[in-house]
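The chain that follows stands alone, in the form predicted on its own, written as C-alpha cells.
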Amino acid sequence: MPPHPETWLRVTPDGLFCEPGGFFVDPVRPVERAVITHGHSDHARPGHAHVLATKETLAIMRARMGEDRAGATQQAHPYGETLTINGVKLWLRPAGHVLGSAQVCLEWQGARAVISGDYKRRHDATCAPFEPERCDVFVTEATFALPVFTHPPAGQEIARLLRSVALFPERTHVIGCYALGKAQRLISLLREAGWDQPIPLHGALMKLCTLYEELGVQLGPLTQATVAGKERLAGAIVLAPPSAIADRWARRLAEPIPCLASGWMRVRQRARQGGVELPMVISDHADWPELLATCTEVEAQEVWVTHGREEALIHALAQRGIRGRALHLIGRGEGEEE
C-alpha cells in the first residue's frame, strides 16, 4: 500500500517539507532547497540556497527582490515536465493566480500529492489557467472560503466602472490594486472591455508590468501617473497600490473616485473602512463555489487547508465525504496580494 503523505509531507516552523524529497514547498525562512509556488511575498521569501520555479516566477523574484536574494542558484521548472528528486516525481501545473503560479506536484512510492499554492479559476489573460491533478491529498488556500465570498464576473466588474467614468468625465478613477498579478489583470480586463486609452500608472507598479511585457503578456499603452498634470487625468482610469488611493499622492489627481479591486469589496464595511467609493470585487483567488467544486474535481479523499477560513471548509467538505485537515503554516496569508 502507497504510504499516506502525512507520513512524507510534515509542517515545520520553516513550511511544508518533503522529508524523501529534501526540498520545502514556499518556506517561511532560508533553507537549503525551496519549491517556490508564486511571486507574492508571503509564498516567495528571500535567501534560499537553491530555488525551483517556474521561469516567469524567477524572474519575478529577481525584478523584487535583486539577483542575489532570489536563490542562490535558480533552477526555472516548465510546467508538466517530470523531474525526479531522490526518488519523489516532481512537476508543476499552472495554478492560474498570477503570471508563472504553479502548483507542485508529488509523487513518492505511489501516493501523490498537490500543494495548490495560490489559485483561481476565472479568466485571465495574463497567465495560463488552473489545470486540475488527480491526487490522493490536496493541498488548499481557503483565503475566501466563507459562502458569501462568491465572486461576480470581473467583466461585470470592469462595466460597473466604464459606466462611472462615463458618468463622471472630468474625475479621475484611481484603483487601488497590488502590483504583482492585479494590476496586469486589471489591464487585461479594461483592454478586453475596449479601453484603449494610455492608462496611466502609479511608478511602484510600472516595474513588474514592464516585466510583464518582457515575458510575452501584451498590456497596451502604458504612461506614469507621477509625470502627469493634474488636468491630463480628468477622465482617466488610474492604477496605483491600495495605500495611495487614499494618500495625498491621489490628491493631485482631477477630483479622485477612491477605487479598489479586491475580493474583500464583497464586505461593505472594509469598502466603507477605507474610504472606497467605488469597490470593485476582483480577486486573484478562487471563492467559496470554486474552492468546493476545485477539491471534488482533484478526486482526493484528504484536503490539508494551509490558510484562510480552515474550518469553515473543512465542515462544508465533510459533508461531501471528503476528509478535511487545517495545517496551520505559518506566514500564510500575510502577503500584499489580498
Given for the second form:
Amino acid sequence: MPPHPETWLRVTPDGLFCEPGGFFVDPVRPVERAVITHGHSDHARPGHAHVLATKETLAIMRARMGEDRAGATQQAHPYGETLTINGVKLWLRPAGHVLGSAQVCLEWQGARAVISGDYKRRHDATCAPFEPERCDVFVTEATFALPVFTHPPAGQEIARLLRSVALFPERTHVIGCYALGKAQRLISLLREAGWDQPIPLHGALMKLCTLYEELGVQLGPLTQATVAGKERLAGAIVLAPPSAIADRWARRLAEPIPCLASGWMRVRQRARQGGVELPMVISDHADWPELLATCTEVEAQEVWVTHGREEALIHALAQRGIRGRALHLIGRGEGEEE
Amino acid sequence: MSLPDFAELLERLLFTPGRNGKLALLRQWFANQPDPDRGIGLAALAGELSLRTAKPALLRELIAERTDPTLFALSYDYVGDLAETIALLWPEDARSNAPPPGLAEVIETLETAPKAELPRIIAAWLDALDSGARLALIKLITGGLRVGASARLAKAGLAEWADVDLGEIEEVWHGVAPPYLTLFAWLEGQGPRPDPNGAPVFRPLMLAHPLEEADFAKLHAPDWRAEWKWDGIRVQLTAGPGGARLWSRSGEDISNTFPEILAAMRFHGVADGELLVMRDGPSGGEVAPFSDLQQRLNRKTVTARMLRDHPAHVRLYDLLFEGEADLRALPFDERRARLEAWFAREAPARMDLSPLISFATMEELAEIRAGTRAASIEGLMLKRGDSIYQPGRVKGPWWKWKRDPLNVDAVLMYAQRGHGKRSSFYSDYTFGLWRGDELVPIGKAYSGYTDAELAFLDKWIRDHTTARFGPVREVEKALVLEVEFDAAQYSPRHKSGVALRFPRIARIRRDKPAEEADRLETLEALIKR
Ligand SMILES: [Zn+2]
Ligand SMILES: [Zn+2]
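Output the structure of the form predicted in complex with the partner chain; the preceding block shows the form predicted on its own.
To see the whole picture, the full complex is given below, headed by that same chain.
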C-alpha cells in the first residue's frame, strides 16, 4: 500500500513541505530548498538558498527580484524530465498559466501528488499548454471556484474592445493588467485579432515584455507610453498596471477609456468598482468548468485546495465522489493575482 | 439585430460615465439597428416600454431546476443580485444553436404567449444567449431594467444622430409611440413630420444649484428674489385644447395619481409649481408633512378617502406658457407679473401662489433662513430677477439654500450590503446613540460618503464583524460616524423612540472613541415639539 500523500506532504506555516525530499513547494518564507511553480509574487518569494524551477521561471525571478535574491543556487529543470531527490521522484508539467509555469509532480513509494500551482486550460500563445498528469492527490487553486465564473472566449472580449476602438477612434483605450502573464497574453491576443499597430506600454510592464521576447515569445512592436505624445495615443490601445489606469498617470492619454482585463470582471458589481468603463473577462486562471474538468481528468481520489473559494469546489467534488480538503495556505492569492 | 446587441448597448451605457460617450453609443445604435428593434430599444431607454412582466419567482424556479441549491446559495451570496446570479449561473453546456431572439420578438411573445408557456419560452431564450444578454433579458422581463441613460439623453442621442434640434423631437414625441416607425421615417427624410395633435408636451424644468458659502458672498441683494423652499414635489402643469397633464420633475406623467389637480386645470398654459398635501389647521389650509404626500405618491389607485384625508394642492411659482405664448425667454420679474395677473384672472381651484419674500439685504435674508427650521420650511429659493427660464441645472441664475442640517456623532452597529452597483459593498449602515451604557439604534443611512470612505467602511465592517444575521452583519461597537439629518421626530416604531429624516453619513470620525459618541438625550433635545 503506497503511503498516502498526507503522510509525506505537509502543510506548514512556511508552505507545503515534502518531508522525505526535504524541500518546499512555493514557500512563503525563505527556506533551504524550494521548488517554485511560477514567477507570481505569491508563489515565488525571494531569499531561498536553493531554488528549482523551469529556466523561464528562474529568469523571471531574477528579473523581478534581482540576481542576488532569486535563490543562492538556481537549478533550471525542463518540463517532463524526472529527477530523484532523496527517493522522491520529481518532474514538471506545463500549467498553462504564465510563461514557465509548471505543475510539480511528486512520487514517493508509489504514491503520486501533483501540485498544480495556478493554471488555466485556455489557449495562450505565450506559454506551454497545461498537461494533465494522473495522480492520487491533486493540489489545486480555487480562485474562480464558483459556478458564476465561466470565462467567455477571450477572442470575444478582444472583439468587443476593438469595436469600442472603432467607435471612439480619437480616444485611448487603456487596459489595466498585471505585468507578468496577463500583459503578454493580451498583446498576443491583440496580435491574433489582427491588431498590428505598436502597443504603448506603461513603464512597469516593459521589463517583463522584453524578457518574454528574449525567451522566444514574439509580441510585435511595443513602445513606451510615456514617450509618445497625446496625439499619438489617440486611437491607441495602451497597457498599464490596474492601479495606473484611473490614476494621475492616465492624464497623459487622450480622453482615456479605462478597461480592465480580469476574471473578476465577470461579475458586474465587481467590475463597477474603480471606474472601469470596459470590463474584459480575460483570466489566467481556470474557470469553474475547467476546475471541475481538470480535477476529474487527473483521476485523483483526493483534491487539496490551496486558496480561493474552496467551499463550493469541495461541495461539487463530493458530488463527483472526490474527497476535497481545504489547505488554507497562508499568503496565497494575494498581491498581483488577477 | 438581436438581444445581445441591445445587452451590449445597455452594458456600455451603464459603465460609461460621460455624456459624450453615452451619446456616441446611442448615435451608433440608431444608425446601425433596423426597425423595429431600434425603436423598441429607444422605448426601453425612454422608459416607455410597457410589457407584460414575469415574476422573479418564475426565474428562481427555472434556475432551481438547473443548479445545485448549495452552489446557488454560495453564488447568490457572492454576487448579491438575483438577476445577475441567474444570468451567470445559467448552464452554458446547454447552449442551444438557436439564433438569439430579437428584441421585437421578445416583446411580442411576452404579450401574446399563454402564461403556462412562459417558463418554457423563457428557458429556450436563455439557452440561446450569452451571460450578458441573459442578464438583459432577465432584467427586461422582470421589469428591473436599469438604464444608464435618461429618456432625455436617449432623445438627445436621437437628435444628434438625425442632426435635428432636441426641441423638435420633444415637440413631436407625444404624437409617436413605440416602435416609433413614423418618427424614424421622418428623421431619415422618408416620411412626413408626425403630428402631435396639440397633445400636451413636457418642457424640461429649470433647476437650482445648492448655494455654497462662496457663492453667497457674491450675491447682491437687489438682483435677487426669494421664495420659500416648499417640502413637496416639483410639478409641471400643462393644459390646453389638446388635453391636460401633470408631470413630475423628470417628465413622468402623474396625472392619474392626482385627479383632483387635473380636474382643476381648466386653463390654457404651462405652469411650474410645488405639489403639496394640505390639511386643515387653525389658520385654514396648512401644508401637511411630506409623509402625507408620500401616501398619495405610492398608491396606484386613488380612493375617495384618500382624496378627503390627503387632498393635493399646487403652489405655483412660474408661468412658462400663457395660452400659446412662450414666456420662457422673458426675465423672471416679467414672468412673475404675468403669473400673478394670470392667476388673478383664472383663479384655478386647489392652487395658490408661492409668495415672494421681501428683504433688503443678504444679511436679512440669512436671518430669515435661520428661522426656517422653526417654521418647518425646508429653506429658501433664490432666483435672479433677470433670469430667463432655461432647462436643466444652469449654475448661477437660481440657487436653493436649504436650512442647515442637524448632526450627531453615532456609533456604527450593523451593516448590510447595498443593491445594484453597491451589492458587493456593505453600504447600508445602522447606527445608534448611548442610553445609559447601552447603544440604541436611531436610524439607517446609505449615502453621504465618498467612494474612498465606502471602501474603508466596507473593509472595516468585514474586519470587525461580531455576528451575522442573514445579510446583516453586526460589528464591534467601535466606529463613530457623524450623521447629518434634516430633522428628528418621535416615532413609536423605533426602539429608540426617535426617527431621523434624510440621514446621511457626513464623516467617519476615526479620531473619536465610541464612548464619546452622543447620547440619546442630545438627539431628543433636537426634536421640534
Ligand atoms: Zn499565478
Ligand atoms: Zn496564485
